[in-house]
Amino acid sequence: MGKIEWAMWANEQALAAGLILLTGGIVGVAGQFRDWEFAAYAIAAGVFVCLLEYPRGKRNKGTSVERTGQYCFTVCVKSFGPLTRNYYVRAFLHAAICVPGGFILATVLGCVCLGIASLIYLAAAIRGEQWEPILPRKESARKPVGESIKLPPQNPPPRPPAEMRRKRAEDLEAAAYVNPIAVTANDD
């Protein structure tokens, strides 16, 4: 079995529970909750969480999917070297972020996702991990395709190897083909 990436299942747990965090942020101060300073800091607080886990990370594996628009994003995150590449820093980093928000129910929700993800941060810190960016690939010199395969097949599925495959028939001589197996009368 394969070794789970467990920075990966942070990293969507995290920009899920900021994402939380922003609406019960915008629903505390919207609605004038007690407390709705709470609320303010929870709206600052998602929105900076989810800056910070917009880019995506680089595999180990390789099969890194980046997300739409994340190559702006991902330059601002590795500006900040060590303190963003570390994941002991961001486990603590959303440990911190997330304590004011358990004080106002409207933020709850996100407070304690963003603690599951500090914890799984932790777990992936534990295990070596950290994060490097998913940058563009430069674009390598390929090769030119040949003419034959730009061109549609003209029989359909299945079609015999091309070695076994009849010739044209404009030409009889050429066309014509040896068959490989001996065939014989059998008059039983």
Given for the second form:
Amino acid sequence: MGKIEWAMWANEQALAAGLILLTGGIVGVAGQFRDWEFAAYAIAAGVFVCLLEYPRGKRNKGTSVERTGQYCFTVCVKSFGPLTRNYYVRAFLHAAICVPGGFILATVLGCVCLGIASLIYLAAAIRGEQWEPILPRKESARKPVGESIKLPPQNPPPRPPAEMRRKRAEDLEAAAYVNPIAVTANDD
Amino acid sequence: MGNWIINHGLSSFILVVWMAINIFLFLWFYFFYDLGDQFFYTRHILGSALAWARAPAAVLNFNCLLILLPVCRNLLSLIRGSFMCCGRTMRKQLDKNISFHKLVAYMIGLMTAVHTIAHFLNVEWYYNSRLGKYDDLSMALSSLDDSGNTTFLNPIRSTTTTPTLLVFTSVAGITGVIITLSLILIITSSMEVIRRSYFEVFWFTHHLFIVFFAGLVIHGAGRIVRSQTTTNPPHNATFCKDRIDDWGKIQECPVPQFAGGFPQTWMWVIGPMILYVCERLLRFIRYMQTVKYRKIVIRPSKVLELQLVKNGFKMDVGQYVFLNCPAISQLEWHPFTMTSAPEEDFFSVHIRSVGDWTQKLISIVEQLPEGAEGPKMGVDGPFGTASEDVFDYEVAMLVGAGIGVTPFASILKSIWYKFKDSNPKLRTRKIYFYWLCRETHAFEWFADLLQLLEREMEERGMGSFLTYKLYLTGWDQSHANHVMVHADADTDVVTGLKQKTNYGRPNWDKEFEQVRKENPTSVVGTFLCGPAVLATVLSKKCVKYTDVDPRKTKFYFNKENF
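Having seen the form predicted on its own, please provide the structure of the form predicted in complex with its partner chain.
Let us now look at the entire complex, which starts with that chain.
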């Protein structure tokens, strides 16, 4: 279990929590529940959490898989520097955001989910993980092909030296070619 | 089109049936609760949210029943064994079990969302009704108490509670929150990213399903959904709803009585739960069975060959087993295709070093002293479609691409054994084997196998039985140079085989032409284990080169997911 990056799971959990918070908030406002103001808050909080958690961070080991279209979110989140890079900040932020959700029924589930995500982020932070943005790889300079490849060859193709090429009478097997016509001394 | 029906027809049919059952259950229970007279008064307070909560509940019952079944792989193996007579297509469905498990899981997630939202609304409206925010009828219904000769309808009895408090003080509420939370955790840890990279998180969290099922079974025990019971004399709701003040005073309207519905979920899920417990027990028993090492060979390119012996182990060609090594990890089981033939008295796997489990296994084995026994191993299996059809064709074209070559080791060995023993089950007289890979690095052991077969066939004068061609699709200039210099050698420089390596992808037209020319009257079966793109190409070629004349060559394409 030592190589698990908790932040990856915390990210999935937080994104799910954001969506649940958002849905609960919409239900609360649409149903005009008592204390619907909390539901309205939950909508805003849900959207905020989703935006923050949508861009996946870069993994320490292995390939990082981006979510579709996350590049613009990555740029936004990156611009907050240490606030978003540090997982302690995220853990406490999520813990704080989730509290008002616990006051009405419709958002209580989102609150608990976000609380769990906050705990997982805390675990990630204690292990020293950080959020690194996934940026597009700069095209590595391909080995430039010299101009000379476009000219016809100047030298003949490489061959073993002439002594090896010449067929030796005692070692016909090792020769590099076979005579199409038998070459023997003309006896008659 | 015909090909699609053959390959996907049964799966699509099963999905359609499953969806139809879901829709039927949803609609049936929706109208049961939306139109039933016994819920007239309940609906007065809750509206259609009652039906919207109960309908998904029925679908959830059905899907929670289904979800445990596809993961009982030993049970599935048992079923597959008894389906040997009923055709390959039936058995192939059993191999798509995990896809079905995921589909059912999505449905459970969706229905849970609908069910939960509907119940949030229900609780809120019960609460409002209790506080008298609705009409007089609601007020009257909600004030019915569980005392004397009345029974309550509205589960909110006190006026000082809040919806949240009600949820946390009722059985249905607490269990609901707990199981929904378990479900959410299970889902987030099952996302592909987490599953592929941090399997243990996925596996441990998935065991929350125990909490899920326990809570699910108790969820209805509070009997919080109330319906009107028949009284003597009967209380006609449509007549009495406008005469609230007369309830209990006139004969047509005695005070209405209510009772909760009997919890039914346990009836749906108890069967699969028992089956699953048996499955885990069976896996544990299998794990405890002794597995002895017959031979351990470290092959080039960090490939480990393990030859194992286990009492009562019977396999078919192309199947796979799960291996567990407690010395590396108590809980991880990893699948490996078997590379031995059923005719051999042992079974073997070739393990490549791809992840940390395989790397650790290889390093443990490398550090073993000579002749020592390998680390304790648990084996579960065999699982997977048996590819018995290969033996039915007179001429077989086998195409293995990349790692897809592994089951062919088993198949080729088995064919060779059957051929040597003149096994009547083997109708094959000629095999064309095409091996496509980027580089032979991790498959040198397979080249060794081919060499062995080549030698044995030469000895018996049966050299024409097997024709194989190797295609290296990842060649570069240094390869080409190397080959140019050694062009005259008897055996191939890369594999040491008599057949020369070809570079690039095969020209299938030429290959099919050659097979047709050499076998003018046979039925040729083409088998592929490789990428889907290749499957489309090959199936098209099979159609193209099949002769209309029934006396001439016919090609049949089989794509197997070994």
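Positions refer to the first chain, counted from 1. Treat the numbers as computed from the prediction; the structure is a model and nothing was measured. Basically, rigid core = biggest C-alpha set you can superpose within 1.5 Å across the two forms.
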{"item": "After fitting the core, Q32 CA displacement of 2 Å or more between these two forms", "value": "no"}
